[in-house]
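Consider the single chain below, provided in structure tokens and representing the form predicted on its own.
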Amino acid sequence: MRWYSKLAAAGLAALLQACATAPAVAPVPAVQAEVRAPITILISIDGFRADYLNRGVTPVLSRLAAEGASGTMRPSFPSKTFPNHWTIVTGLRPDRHGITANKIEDPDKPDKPFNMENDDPKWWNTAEPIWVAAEKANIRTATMFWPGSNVAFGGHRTGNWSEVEGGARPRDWQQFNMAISGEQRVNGALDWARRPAAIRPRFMTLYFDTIDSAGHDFGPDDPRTTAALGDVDRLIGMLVDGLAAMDQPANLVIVADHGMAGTSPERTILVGSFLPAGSYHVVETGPYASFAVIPGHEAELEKALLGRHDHFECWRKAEIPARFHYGTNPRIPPYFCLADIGWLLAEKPPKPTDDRGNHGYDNMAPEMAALFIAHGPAFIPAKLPAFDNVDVYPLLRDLLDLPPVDGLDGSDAVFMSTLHYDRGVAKR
């Protein structure tokens, strides 16, 4: 036998014996799955009436709704978006709050309104949002959009519109921009979900603005509406699919600011047609008006503005109908009318081209009632009865099991009978 072949078979031999005196190798443990505490995520579907369900369009929202808890929401009043999205995040009616319409004037500087693009600290510093509170409590939150979000709440601006001294955030935040797609709103939230446990947001805030932009454009019984539907929908079942790839359960609580109504440029109401030239200030007009009046025609602004007119009504703003709740704030122009569902009260005579839908109506009215639908480990199958849109603050802090505030306008006792409390979720 050649040298190598000695070598050879010696080895061999050496690594038999090996084999069959070595003793057995354990297995490797299996990596174990992390086991993900549930996140709530409050999804925000602006403008999506609560009767939109009904189109036969959004098979997910559907399923959610029939898995989860669902009903009617009513708008707070006025029935537009800031208002009403600072509501469902604090717990007070906009009388309170002071985001008390879309545009508000400052009485000490006019030519500086509040707007929706308007961040200044001071303009929203009366109420504090659920993810100021959420923080304090050291739960981590994320907002990919929503109205204030993006504010410092409770700094104040030192100088131009960029300097703010002091405030809170959420510790991740998206500045609002309707050039970035669902699609993209969606990724960011799952991204967020993702990460590591130690910095993975427990409260989350998603927003989707098309649906309210088709109402507006084409009238909420247009095709191209009801397509915006369905498209949302998707988006939907793009968050509910990706959060159950990564086994991430999730408390969804998905809501709409207001509803929308048909409107046309032949049931529009030009305020100069009935107010006398000189004797008024507009602050805002569409679906209801509000006034200032100039000094010294006080008598001759209210006999024509005062009482019930042909599709529209003005009050004195501490004499409008106690059932609105709403009045008292400062930031309310000393004179309110507010138009007919379906009728708009404007400065300028309408275009052909106006929008088709508008909201700001009545807020018991059918047409501004708001979807809600509740779905998630947190949540036994229920149809609520109807109920006001103030009631959701409370249930977010359920969730987040912070405790229980006094002074709110709204309660969380229409969900009692939908929420868990023996998962961990919601405790007391």
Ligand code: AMP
The other form holds:
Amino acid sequence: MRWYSKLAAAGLAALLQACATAPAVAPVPAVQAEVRAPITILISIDGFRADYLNRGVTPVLSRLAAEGASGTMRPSFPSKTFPNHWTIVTGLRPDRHGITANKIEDPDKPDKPFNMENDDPKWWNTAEPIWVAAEKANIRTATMFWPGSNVAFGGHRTGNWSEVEGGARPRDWQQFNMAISGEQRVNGALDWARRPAAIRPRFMTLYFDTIDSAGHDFGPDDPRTTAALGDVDRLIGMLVDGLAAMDQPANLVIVADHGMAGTSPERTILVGSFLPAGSYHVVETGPYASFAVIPGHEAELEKALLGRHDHFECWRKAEIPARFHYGTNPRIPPYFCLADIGWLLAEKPPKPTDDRGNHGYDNMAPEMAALFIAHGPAFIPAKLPAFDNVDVYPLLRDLLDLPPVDGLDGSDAVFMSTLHYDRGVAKR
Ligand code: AMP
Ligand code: ZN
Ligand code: ZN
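To test you: the structure above is the form predicted on its own. What is the structure of the form predicted in complex with the ligand?
Let's see the whole complex now, leading with the same chain.
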């Protein structure tokens, strides 16, 4: 017998002896289950119009709304994706936070406009997003997409390419990519929640684009848009079940950036049909149009443009009605026309294959109203009165136990009926 076989035999004999004298049930050392501190997840379902919740195809969201706080949320003007996502995470309206549109021209660099791919901090640096405020307070953050979350906030470009000096991003962030499926996005967030406490984010974002895309392609009333609602509802269910399976309490703040209105090639007005050629330069068209003037043509342009027209109205930027809170930011072009709901201003003649839905209209229009649901240990069930999306940022600060700040465009007052007294906040 080799030495290790002898050793094994001796060991086996000793073990059998020990078993014979041991009590029937050996004490198992207790494994202390972790009591997880609540996390906050801000979820954007792009283009989820408030009344989509009544279609009977969103059982998960409807349950969360019934058990938590829910209400109709008014977007800020203009009811576009980037301006409103930045409002939700900064508490300022677009006129003040500087992301005034999905497309912005820099008069000094007309060849380098801001668009939805632009991550040059100079466009974003006016207002600090919630993840930067949280990281400063040692709250770890992670973003599974959110406009601006890939930007080094506070930094500045050093070269012609994307090099940036300085600035802050969420501790974990992802470059936006529409090809990343909803399941992958949810699983990414669940994987973050599954991390050990020391490196687990306490604030996350999650973003879904498919309902907005379906609303544009097919219109808000099309069965394919309704089917997209069911799809995203299933993804929210996956998230809720995944968190429950790991006993992770979470305050979910589920929002949309805007609603959706039906559009049609028949309700399209060509800007060239009412403006003199050569007097203007188009910056944006769609539910609204914005223009710069070709120098020397001011009077000619103003005569044709200003005032009420059939299906739209135009103003000098300083005269845009006060209720829109829009028109003081230097990034807003000097002339602005807003179409009536469902109408479009276009540069080129419409095609029968054009989109059947759009947003960017009057932010008070019911078609632009956005989803809001808050659910989790911080919330007592409540039906909220309609409120503005500038109120979400102060709510997020409350959930993260960040001190109130002055100078915001909104407040957390509307949530006082729903916030639990201790807000389910994890103590630092
Ligand atoms: P809108 O044109 O206002 O309907 O914008 C919606 C679109 O914005 C989505 O379909 C996405 O393609 C795009 N989008 C959303 N989030 C981001 C992001 N973080 N970076 C770049 N594009 C985005
Ligand atoms: Zn959007
Ligand atoms: Zn959209």
